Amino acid sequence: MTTADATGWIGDPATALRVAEGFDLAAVDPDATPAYRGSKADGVADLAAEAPKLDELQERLFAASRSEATDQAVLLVLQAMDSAGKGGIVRHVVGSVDPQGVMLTAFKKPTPEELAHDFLWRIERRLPEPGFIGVFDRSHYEDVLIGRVRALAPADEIERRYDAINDFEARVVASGTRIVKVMLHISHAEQGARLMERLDRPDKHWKYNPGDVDERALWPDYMAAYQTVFERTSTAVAPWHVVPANRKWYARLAVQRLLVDALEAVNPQWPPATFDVALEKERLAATMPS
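In the form predicted alone, the structure of this chain alone:
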């Protein structure tokens, strides 16, 4: 896809949002719309306009895998502070494709069984099969984010995990899965407003977790933990992308574009017929009224 295909894109979001050497999370404006010059209305229109392309690419990937024409998959890793919009990405971006080709996992607090294994054990069990888009709503990065901030593991174990993650992701990519890692970056003030909205609306009370306020009190510690994650685990084969997320419409549009780019890089093709098409047309016609 070229930048001319959409109304508001003026650059490559994959480049604009990628974590590169010298990246500073504190310098990222959560209100910004990198590489995009359009309004909210433009963004909503572009999201709708690109949805069919994402849907077709996903269907082609799924179809190719069913005929064993590809062993490739795509994994979207979503990380963020609470209320940053992960659910909206799943609903408005991933939700535009056929759900039979999506593997969604929302990782929660590890179970006793999971704690009995290495932290990557439960992650590997949920990697997408060939032909699928996998989505991790939170992921193995919780083990070096909350794990560090809340001291849920010794410092030397947290340190070990960075290299373990890099080795794991390199192996996943080598096996044929493209990894799209996204951190949705909202401001402290915006998170507060979104949490307050959940309290103001009875239909949003189910989304509110009192523990979110406890984690919010540790905001500087989480930002420092994210900075370390980016420095240690944004690699050539699995780079991080930090998406400003105060504007929900922009975050959704940017993640959609990153997914489209990943699928276009895979370039899945419709599998060829394994039967004589002309003969099957004749046979089918013979069963139809003249």
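Requested next: the structure of the form predicted together with another copy of the chain (the form predicted alone having been shown above).
If you are looking for partners or other molecules, they are not here, because only the chain is given.
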């Protein structure tokens, strides 16, 4: 199915996965492969085939910013339950482009210093500079996910945050940063199997934390919190995409495509020379033996 011209995509994942009016997380099948018709082997081949395109787009974006020809950037926000595959996205999708153009942040439990500020303070500090692809492995959404489920802040503060996030993201978009928001969606059963694998393999023990089972016990609460996030923060300028992620190969392929789409919308061009090319060739030639 995969040739130079044809891929397994039969639709646009940006449309198929977008959270729109009436979205219901419970209706999303984590095993599905929306807008894609192909096997795992097709998907792996398509991922590899598309990597050079993502790579060139990223380099053009970076190049344009170095010449101050653009103030644009792209920010990928990754949210998910434990073991849903955020790390695999970083590794296999983001990892295929030049590390010099990527600004990656894994947000952990806030530090005392971070807690002393508004919840968006640490986020703002890690926004990508022009020309960069920023990646948030967890994000400000934790403050309305675990924040809500665990009641880490008063209810009215949690409530305030949805609008604060929308205002913040609108500002970020207006400043030239395109935001791609992705929730990787696995099933409760799949999470169980993945956590068990971490317990079965000594080389995976470091990825396991007893707290993972405590969070898992709150699965329905988290799903409800995600549903609220989607209803309140999937805006026209920064929509959410829910990516079925039981099949890792599909999730990677879909996120790659969302990134390519975002970069194609930016449409970065090689910047024009900011110097006289002919003159510089003469100057350089004069330094070389004839």
